[in-house]
Every structure is written in structure tokens, then in C-alpha cells.
Amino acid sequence: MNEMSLNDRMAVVTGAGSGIGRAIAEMLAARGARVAAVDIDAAAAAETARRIADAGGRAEAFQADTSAAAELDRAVSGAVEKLGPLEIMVNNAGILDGYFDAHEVTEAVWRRVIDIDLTGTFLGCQRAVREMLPRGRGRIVNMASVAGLNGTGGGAAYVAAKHGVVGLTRQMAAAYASRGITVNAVCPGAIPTGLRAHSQAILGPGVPDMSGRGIAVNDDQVRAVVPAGRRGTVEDVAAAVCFLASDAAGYITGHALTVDGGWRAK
């Protein structure tokens, strides 16, 4: 028997319309489990639906702003109706801050992103929960950062956020174990991906331009915090996700798991 397979296992990943979460989608479609694809823009849910579809795999693509309860619960009972039921939820779905300090961020930009990066992973937590304590198992993989185990790597409401993320997972964890549910997060570090794009584009025009604010925007500031020299990719990242969701991490819950390129070894 294969532990890393994931046939026959039907899994929600949310922000799944690009980057991190795309490729999450793809490989876990890739290793046998139904997927569903839910972003905020639902033309981008679709084109990663139809590219699992055209690799041989089964998806389907929902429309959610993951900070909204009632959204994310019409996505994922829309999920269970067409895929069958939830084994795998990856609470995905972030922005980032603007990079901005304390004395610099707004009040709407702390709570956008408060609400989306860490009160939209409770409620993907919360609704993975009642679909899961029924069946007695399940996996919850929540996505956190390096900014979730350091004090840099975003600004004051990211860092914040993400740190969250990760104590409510390590608190899920210890309440669920013995209902066999594990919940773990995924700490990525420095990852190409339109997330500075995306998220302007979400927090709207108001927002001052974070393209080129930030710690590891251009190689030599990566080579500077990071030992492995590089940048990570999407799939590092989505690996760690398969792995954590597979029967081969059955043991494992309440974990940060790093895909940092050792970075926090520093």
C-alpha cells in the first residue's frame, strides 16, 4: 500500500485559483483525490478546475470569499455534494499586508487581512470540523509562513495573522487528536508567486504600491536570508501538503512545517 496516495479522497483547497494554492490543487489531484478549487474569482477557480481536468482528474471549481461563513459553507457543502466527503480541507487562501509596520498599516488593512488570513482559516477549520468529527477522520492542513515563526517576513497584520494561524492550529490539534482529526500548517518561505499582485488587487487602490517593499524581493536579499541559496517553488510547497494529508503523516498533528530553504535554521 502506497501512504503518499491519495485515491478516492476528496479534498478542498481554498485560494486555489493561483500560486501556492494552484499548485496544491494539481498535485493533489495528481496523487488520486478529487479536488475542489474555491477562490474569490471564480474565472481563476475554473481555469485551475479545468487544467486538473485536462491532466486526468476529477475537480470542480466554487466561488468564495473565504472571510465570509455563509460562502465558504455554500462552497464546501457544494463540494460534498459533488465530490463526496470532505477527508482533506487546506485552508490556503492569504494576503499579504504591504509590509507595513505598526505606525504605517491602516485600520481596513489590518482587518481585511486579519479576516482573511486568519479568521478565513478558522472557518475553513470550523466547517472542515462538521464534516469530519461525523466520519471519526480527516486531515487539516492550514498555510502559514515563516512570518508565522518570525517576527519578519510581512508587516504588522501579516505577521500577526500568521502567527495566529499557527496557534490556532497547534490548539486544534491538541483537541481533535483523539477524534482523529490531525491538523497541521505549512510554513513556506521565500516563493515566486503573484501574491503581491493578488493582494494589492483585494485590499484595492487605496493601498500604497508593496511591490518592491519587503524582505527577499530581488535575488541577492534571498542568497542574504536564505542558506539554500534560492528561491523555493509552488510545488515544494505543495508537496508539504501532500504529505501532511497522506496516511504517511497519520502521527503528525499540531506541527509547523517549514519549506523555507533554511531560512528559520539561521
The other form holds:
Amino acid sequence: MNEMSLNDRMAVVTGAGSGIGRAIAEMLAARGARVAAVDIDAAAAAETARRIADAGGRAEAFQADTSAAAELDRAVSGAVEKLGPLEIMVNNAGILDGYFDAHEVTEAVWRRVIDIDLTGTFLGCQRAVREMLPRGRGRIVNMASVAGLNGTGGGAAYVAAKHGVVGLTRQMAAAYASRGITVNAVCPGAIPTGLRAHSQAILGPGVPDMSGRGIAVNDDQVRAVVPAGRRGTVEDVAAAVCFLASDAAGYITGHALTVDGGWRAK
Ligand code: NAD
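Other form of same protein, the form predicted together with nicotinamide-adenine-dinucleotide (NAD), not the form predicted alone:
Every component of the complex follows; first up is the chain already shown.
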């Protein structure tokens, strides 16, 4: 048996309309999973599902803001109804905070970032374990960041939220390890995606332009902080998620797996 196969598993991926989430959805589907692509952007989620179907996989799209429990609940219930019992939950949806230090960030931006990045991840975990506990099995993978381990890689709100995601992952791993559910986090470094632009749009007017902020914006900065000397790809991150979702990772839980070209090791 191929321990990396995800044949016939059902996976929900949040933030699946773009970037890392889309790559995760496509790679899970390519390994045999039936995939529910959830995103706040309905057209983006539909496009991911279409790409998976075009490649011969099985996927459905659902629109939901993951920070709203009722919306997420509707999406997961719809996924279970259409695709079968939930085996894999990937809580990937997230936004950047504009790299604002504590004295700069507004209360509104702080709350929205914590709401989406931490509370949304919690709500996804909670909804998933309610499906998984009665079946005595399941895999949860939460998208943290190097900013969930270091005091850099984001502003105050993003770093606090991603540290929260790592803490939540460890608590849940300990709580559910004896009940067949593994809970892990993946911590990407610098990965080119639409994260800055999407975060800007989701946070709305009044948030200053964040396009040039951060410690790994240009190539020289990337070389300075990333020992590998380059950015990662969305597929680098998706491969780590697929591993943690597979049978091969059955004894791995509570781990925060960096996919960062050595950034954190430095
Ligand atoms: P992205 O903007 O390309 O993709 C994020 C997707 O999440 C978008 O489709 C967006 O519409 C969706 N989304 C945002 N808020 C949502 C909400 N409330 N409900 C539902 N969907 C929502 O960005 P990405 O880089 O692929 O980011 C994916 C995850 O990876 C995020 O959690 C991010 O913090 C994390 N991450 C990214 C990097 C990086 O360098 N790109 C590094 C570390 C961690």
C-alpha cells in the first residue's frame, strides 16, 4: 500500500481560492482525495474546483468567511453531504496585517486579523473534530507561518495570531491524540502569492498600502534572511500538508513543520 495515497479521503481546504490553499486543494485531489474548496471569494473557490475537475479530480466549491461560525458550518455540512465523511481539514485561510507594530496597528485591524487568522482557524478545528470524534479518526493541518515561531515575518497582530495557531495546534494535538485525530501546523517562510493584495482588499479602505512592507520583500532581503537564498513555492507547502494528511504521518501530532528554506533554523 502507498502510505502517501489519499484515495477516497474527503478533505476540506479553507482559503482554497488562491495561492497556497489552491495548491493544497489541487495536490490533495491529485493524490485521490475528494476536495471541498472553501473561500470568502466564491468565484475563486469555483475556479479551484473547476481546475481540479479539469484535471480529472473530484471537487466542490463553497463560499464562506471562516471567521463566521455559521458560514463555515454551512460549508462543512455541505461538503459532508456532497463528498462524504470529513477525514482531512486544512485550515489555511488567512490574511496579513500590514506589518504594523503595536503602536501603529488600529484596533479594527488587530481584531479582523485575530478573527480570521486565529478564531477562523479555531472554528475550523472545532467544526472538524465534531465530525471526526464519532468516527475515531481524522487529520487536521493548520496554516501557521514562520511568524508563528519567530517575532518577525509580520506585524503585531499577524505574529500574535500565528503564535496562537501553533499553541492551539499543540493543545488540540494533546487533547485528541488518543482518539485517532492528529493536529499539526505548517509554517511557511516567504512564498510568492496574492497574500498582500488579498489582505488589503479584505481589510478594506483605511488600511495603508502594505505592498512594500516586511522583511523579505525584495530578492536581496530574501537572500539575507533565507539560507536557501530563494523564496519557496506553493507546491513546497502543499507537499508538506499532503504528507501530514497521509497515513505515513500517523504518529506525528502537535508538530509545527517549517517550510522555509532554513529561515527559522538561522
Ligand atoms: P492568498 O491571499 O493567495 O490566499 C489566501 C486565500 O484565503 C484567498 O483566496 C482569500 O480569499 C482567502 N481568505 C482570506 N480570508 C478568508 C476568510 N475569512 N474566509 C475564507 N477565505 C479567506 O495567500 P496565501 O499566501 O496563499 O496564504 C494562505 C495561508 O498561508 C495564510 O494563512 C497565510 O497567512 C499563510 N502564509 C503565507 C505565507 C506566504 O509567504 N505567502 C507565509 C506564511 C504563511
